[in-house]
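Below you'll find only one chain, the form predicted on its own, shown as structure tokens.
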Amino acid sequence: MSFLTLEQVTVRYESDPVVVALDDVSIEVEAGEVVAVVGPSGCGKSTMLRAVAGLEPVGSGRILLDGQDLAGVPTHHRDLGLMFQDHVLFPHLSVADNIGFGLRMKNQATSEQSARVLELLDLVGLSGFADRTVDQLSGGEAQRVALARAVAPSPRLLMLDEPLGSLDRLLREQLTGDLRRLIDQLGVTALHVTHDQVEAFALADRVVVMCDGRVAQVGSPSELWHQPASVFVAEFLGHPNLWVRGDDTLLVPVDAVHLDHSGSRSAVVDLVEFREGRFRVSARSDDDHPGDTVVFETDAACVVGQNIRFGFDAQQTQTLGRTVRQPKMS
């Protein structure tokens, strides 16, 4: 049996009309695994996390943790570590007292508390910060303290809800790598909710893509990227080249497209961006498929309005059966 199992879980709100936040959701998380849950706003990913934590009542289905049915088990008895985007550190407590809060709630011996706090401060790279106050911390430091507090009592499951969402891009990328290393060092099982697929791919062993309260696809980052199950998944993950062909949609990876002066396709450049040493070009097709937008990367500079010819490696393409795009909830 998996360490964490959701079996046909449904969460609904009896409003008018009725809102189904989770619709017959089933997923499994193995011990020591990091699973990220991604999807657009309103897709149900945070509701899933809250249901596991006992903060949201389950209408039907079961949630099992290490073989235990969590029905009726209050949040504070589920042995979970929770970390949220705003981290909610206690402003009146020092860094050390924040980290040791869960240990005090478990009535752990004072000497053991002190040793655990010092161990975690060293682990998150904040040795010497024990006596600092919360208002002396940067955003990244506060996130590290929040993580240390969440894992201090050695929870059975670490639950992260957009933990890096309030940080700027550079710091978020740095802390994503740090967070994965820390989780590996601690050997903890983690369920991570984020709207950012780049963060999810960098952090997780497997990723669950949600849409409208249902699971759209589950797989490793590589599996999802190379074999999305639908147009919705491909779009959400950031594949730009999705060309409608009758009842199908052709997915053409960005790296499968190349400039070719003798190529069979033509287009007009409408956007050029310089990214990490290469030009990323977006162009509008002006041949037999005028609705297509083609995005590719090249070392050759292009200019807006330029007429280009291109080709693509057909062996890298994938045909998706669904041409109707599922709505992205706002």
The other form holds:
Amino acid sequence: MSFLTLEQVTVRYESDPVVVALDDVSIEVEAGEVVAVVGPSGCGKSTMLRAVAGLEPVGSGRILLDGQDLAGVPTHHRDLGLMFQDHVLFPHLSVADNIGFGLRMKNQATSEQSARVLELLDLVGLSGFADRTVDQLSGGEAQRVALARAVAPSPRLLMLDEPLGSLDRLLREQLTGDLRRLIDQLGVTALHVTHDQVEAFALADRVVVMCDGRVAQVGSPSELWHQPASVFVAEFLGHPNLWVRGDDTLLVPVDAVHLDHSGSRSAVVDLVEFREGRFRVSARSDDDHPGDTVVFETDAACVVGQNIRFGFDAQQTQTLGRTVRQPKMS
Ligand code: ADP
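Previous: the form predicted on its own; requested now: the form predicted together with adenosine-5'-diphosphate:
Everything in the complex follows now, all chains and molecules, and the chain you saw is the first one.
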């Protein structure tokens, strides 16, 4: 049995109209694994974390942690570490007191608390920061203190909800790597929620893609990227070349498209971006499949409005069925 199991979990909000925020969701997280839950805003990610945390009642289904059915177990007895975007540090406490907060709640001996706090400060690279106040920290340092605080009491499961959400992109990218290394060093099992697919892919061993309260696909980052199960997943992951052909959609990887003067297809360039040493060109086809978005990368400079001819490697394409979104039952 997995370390964390969600078995056909349904959560409804009895608002008007009723919202089925989680609809028959089953996922499994193995011990030591980092699983990211991704999907557009409103797909049920936060509700999933809140249900595991015991902050939202489960309508039907079961949540099991290390073999224990969590039904009826209050939040503070679930032994979870929470790092939420809006779960800010306590401004009136020092860095050390923030990190030691959960240990004091557990009534751990003072000497053990101090040793654990020092160990964590070292681990997150903030030795010497113990007596600082929270307002003397940069955004990245504050996030590391928040992580140290979440893991200090050695929770069974670490849950992260958009942990880097409020930081700018460059800092997020750096901290994503730091966070992954720290999670590995701690050996903790983690469930991580984000709307950002890049962050999910960078952090997680496996990714759960959610759509409208349901699981759209589960897989490793590479499985999801190379074999998206639906147009929804392909779009969400950022595959741009999705060409509608009757009831099917052809997924053409960016790498499979190339400029070719004698290519069989033609398009008009509508956007050129310089990215990491190459041009990323977006064009719209004007041949017998008009309107296909054609994105490819090239070393040749292209200009907006230019007519190009292109080809693509048909062997790299995949056919995706139409996304079937089942109606929600209220
Ligand atoms: P996400 O985290 O993916 O953005 P949420 O879990 O916050 O999604 O929300 C899932 C759905 O449940 C959304 O349609 C949202 O509007 C709805 N929802 C969330 N919280 C409540 C609530 N307290 N009352 C009613 N509906 C809610």
